[in-house]
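First, one chain by itself in structure tokens, the form predicted alone.
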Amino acid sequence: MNEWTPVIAAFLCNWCSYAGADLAGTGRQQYPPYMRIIRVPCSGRVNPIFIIKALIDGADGVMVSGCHPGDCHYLAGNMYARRRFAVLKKLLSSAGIDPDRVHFTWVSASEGARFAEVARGVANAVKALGPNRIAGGDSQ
């Protein structure tokens, strides 16, 4: 029998986290191949609706990663994102969606090994939750 593997949507800041993921790849740091990377200009540009839509459309988990505090190329976009996602987690919880399906992290361009470690941690957390039952009519 095939082992279930989650689908994880990863919204990565172009300037730091995406470059960190690239460095992880070129440095042969292993991270889950079922993580679907979506490059965004800034983590602050990730609308919470994108996260909800990803979960509804079948993602078992979502990771949003941006520049470290104080290093945002758009000054404070990552801080706006952090505040927005704290509220989103409360909304998900009240809507009956496990907020642990959504992860927010900081990874810089020089942290390829850290990106791989964070990605594996997110994957393990999502695997522990099991398949997303709200996705695309799977709730029945």
Contents of the next structure:
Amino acid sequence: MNEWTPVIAAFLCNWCSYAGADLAGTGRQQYPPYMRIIRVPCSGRVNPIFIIKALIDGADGVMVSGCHPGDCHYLAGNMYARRRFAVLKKLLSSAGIDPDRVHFTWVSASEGARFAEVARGVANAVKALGPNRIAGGDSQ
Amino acid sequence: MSFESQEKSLRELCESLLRDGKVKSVAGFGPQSPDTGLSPPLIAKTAGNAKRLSWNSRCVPSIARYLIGRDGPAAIAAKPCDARAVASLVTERQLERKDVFIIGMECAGMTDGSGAPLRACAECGTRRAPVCDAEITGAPETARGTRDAAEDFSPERFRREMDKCILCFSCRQACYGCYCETCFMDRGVPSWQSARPDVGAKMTYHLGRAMHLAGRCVECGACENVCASGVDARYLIRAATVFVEEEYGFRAGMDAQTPSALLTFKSDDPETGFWKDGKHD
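Give me the form predicted together with the partner chain now, not the form predicted alone.
Below, the chain from earlier opens the complete complex, with every other chain and molecule after it.
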């Protein structure tokens, strides 16, 4: 049997974190291959329902990363996202979804090493929780 | 009885508003149904019809949503929660403040069929509308309630509530804030809900709705009052409301100017639960 690896959906903003992930790649920084990166225009584009749906349809973890506050390409998209994510995280824990399955962070385009480090940290946190059985574990 | 004196003043005011052409319609409550005792929503468009407006302890429904899309200025016989809902709809540009004449009815809380206060009303400490153009006072004295500070927001409780839900979407239909033309749960492409009403579909719906109502819920309790399965449909939304109050100091609908907490931001907002270099904040 191979070792179980989680599926992690990573929503990365096009202008900062996606470029940061790219830099991690070109800089040969190692980060887990089971990070499924989804490019979005802005962290403000991430509808909370994306995250809910990912978790319910069987993703073991979700990571959302955007530009640092103040650096948003669209001026304030990440500021709105910050409030939304704080509320979502609160609701997820009330709904029985372990807070360690969902992670929000800021990674700029120049922080390739930091992206790899955060990705490894998120992967370890999700791995420690085991497979996602939120919706009864019957959906894949 | 003071309900009757309030009802008399309400009818007189609404008749004159309609007769003088100040408003084209009045949203309020009709005569109690002989079957359920509930006062259903009533839209009066003539002074004659305004005589049928009622005010009693069974004016339970949330009526603010009936003002959306109404032609011309309209008045509303508003419980405090209805007035908050109207103010909230104004900040969301669903209504123009000048087109709504809010008649703030002083409210002692509504009751269920047995005369016991409804849950949301028992929790509510607001007797008078925070935003109004005219006020009709004289409601009987009742004990002012507060929210249960030690409420159980545990996953076990969530699971129990979800087991009861049959996904009929009554709570959505009753809510003042659910005015989307197409709800995300009704959308086919992309489809957010799974084909069967399993735990996943219920979680998607209740989490999604709680996110949409976060910072917008006026705690009228319309969702839990209409639920046929006895689900505490406001449970997650209440968790969000408490969080938004504590974190951003915002209560929905307390005035008609301040946008909802999630429609605005501060540059130094707290990052509760965010990833901070290897550990959680």
